[in-house]
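There is one chain below, alone, in structure tokens, taken in the form predicted alone.
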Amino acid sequence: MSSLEFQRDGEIAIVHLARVAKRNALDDDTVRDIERIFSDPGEGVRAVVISARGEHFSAGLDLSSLTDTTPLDSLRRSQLWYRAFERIEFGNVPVVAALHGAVIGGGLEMAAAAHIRVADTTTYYALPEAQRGIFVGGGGSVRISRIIGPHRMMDLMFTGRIYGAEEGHTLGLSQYLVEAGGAEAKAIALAKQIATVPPLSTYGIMHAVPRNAEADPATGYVLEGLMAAMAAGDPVAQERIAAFLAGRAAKVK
């Protein structure tokens, strides 16, 4: 995987985009590698950090991919991106994105699929597709619109507006904002904390919470109740509850 680097840190996997000369622009081979890694991050992996080498997280789609393309080619490319980014959002383990520099176009679409996003102060966001005469094709009109709202999404696309790190953070494009150069370390620390959450609780957070946000309340309550019942009966949960009641676990302060 020449465009990606993969490493393990105990229960954490760290994936780096590594097309530095292209500002980590995404071509089809890179997206296929992303799909493969997030489909099966490895035995014992409990959380994944996705980060990037160089000065930028990702400048989006490698536009050289669009030369001599047809509408059918573009449709198939979008289907590839949908599959890959779905494996980030609804895969086997939580994903924390460490953002810095350009988080543009397809790079922002990929980041939006992560469960937690940590940005440093060098980060900036943009969706310049319409300025090139094209349209988002990696799920952005769905995921990014849900984060910032459709009218802000349209503003970004119509005008080529750029959000800086602080404005993007205020709008929810990141949940954490850290000093320049600190995003990856913070993301790894969060991933290690997330890895301690029992598997059934992790599954519910990843798969039930986002679906309940879109479901009608009655359906959402049913799914929530089923997940609560399953998680409470998990032996790991029973051990942790007993430890709390016995005073062996920290209380929220």
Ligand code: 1HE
Contents of the next structure:
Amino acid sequence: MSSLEFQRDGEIAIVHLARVAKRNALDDDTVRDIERIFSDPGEGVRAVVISARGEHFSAGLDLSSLTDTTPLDSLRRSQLWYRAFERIEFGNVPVVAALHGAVIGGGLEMAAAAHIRVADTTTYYALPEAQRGIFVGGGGSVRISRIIGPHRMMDLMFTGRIYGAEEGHTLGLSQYLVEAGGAEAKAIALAKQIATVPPLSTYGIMHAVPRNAEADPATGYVLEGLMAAMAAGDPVAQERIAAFLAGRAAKVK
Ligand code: 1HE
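Switch from the form predicted alone to the form predicted together with the ligand and give that structure.
Below is the entire complex, every chain and molecule, led by the chain shown above.
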């Protein structure tokens, strides 16, 4: 693998962007590797952390890909990015992104596909595409605008505005904000906790929650009810409920 590192730690896997000399700018090979890894993170993997080597999470699209490009080349690249980030969002396992430094352009589009984002205080967010005369092409106008709202996204794109870690956190770009250098450790701890959620509940959280947020309510209730019925009938749920009723499981305090 050219610019990604893959490590196993029990039931979790840790993927590092490791193209430090180019500030983890995403070239086609890297995005293909992301598609491949997240399509099949490995037998027994129950959660994945995506983190980055160096001072920055990612400088976004490798802008050298755009020299001598045609509209069709760019369209094909977007299709590749859509497939890769769809594998993060709607693959088999939850993904926790550990952010630090620059989370720019396509780097933010990739992070937006993760289920949980942990940022440290060095993190900053920007969408400089339009400043360069281009446009988001990795799903950002769908995913980022859902997180922060289309008007905030328009502001970022029109003005080149940068959000710091605190501001991004307030707007939902991260669910956790930790001290400088602490994002990866926190992401790993969260991934290990997430790995204990039984598979049917995990499936519902990953696949039903975001779909139902977009669905008409009547359809959403049917999907949710079916998901709840499947999960409750699973032996692992029966065991866990029995354990609580017998006083053997943790209380919610
Ligand atoms: C790059 C890229 C890149 C760095 N493509 N080569 N993204 C951007 O517009 C962000 C552009 N990058 C930056 O603003 C800065 O590089 C950083 C703030 C991220 C880091 O600054 P710094 O001072 O630590 O590093 P540097 O000296 O700017 O960069 C180190 C090297 O990485 C240098 O190459 P070198 O051969 O001269 O050593 C840079 O040219 C190279 N580099 N970023 C290519 N992005 C599917 S649509 C998505 C569209 C987008 O993502 S647009 C956003 C593009």
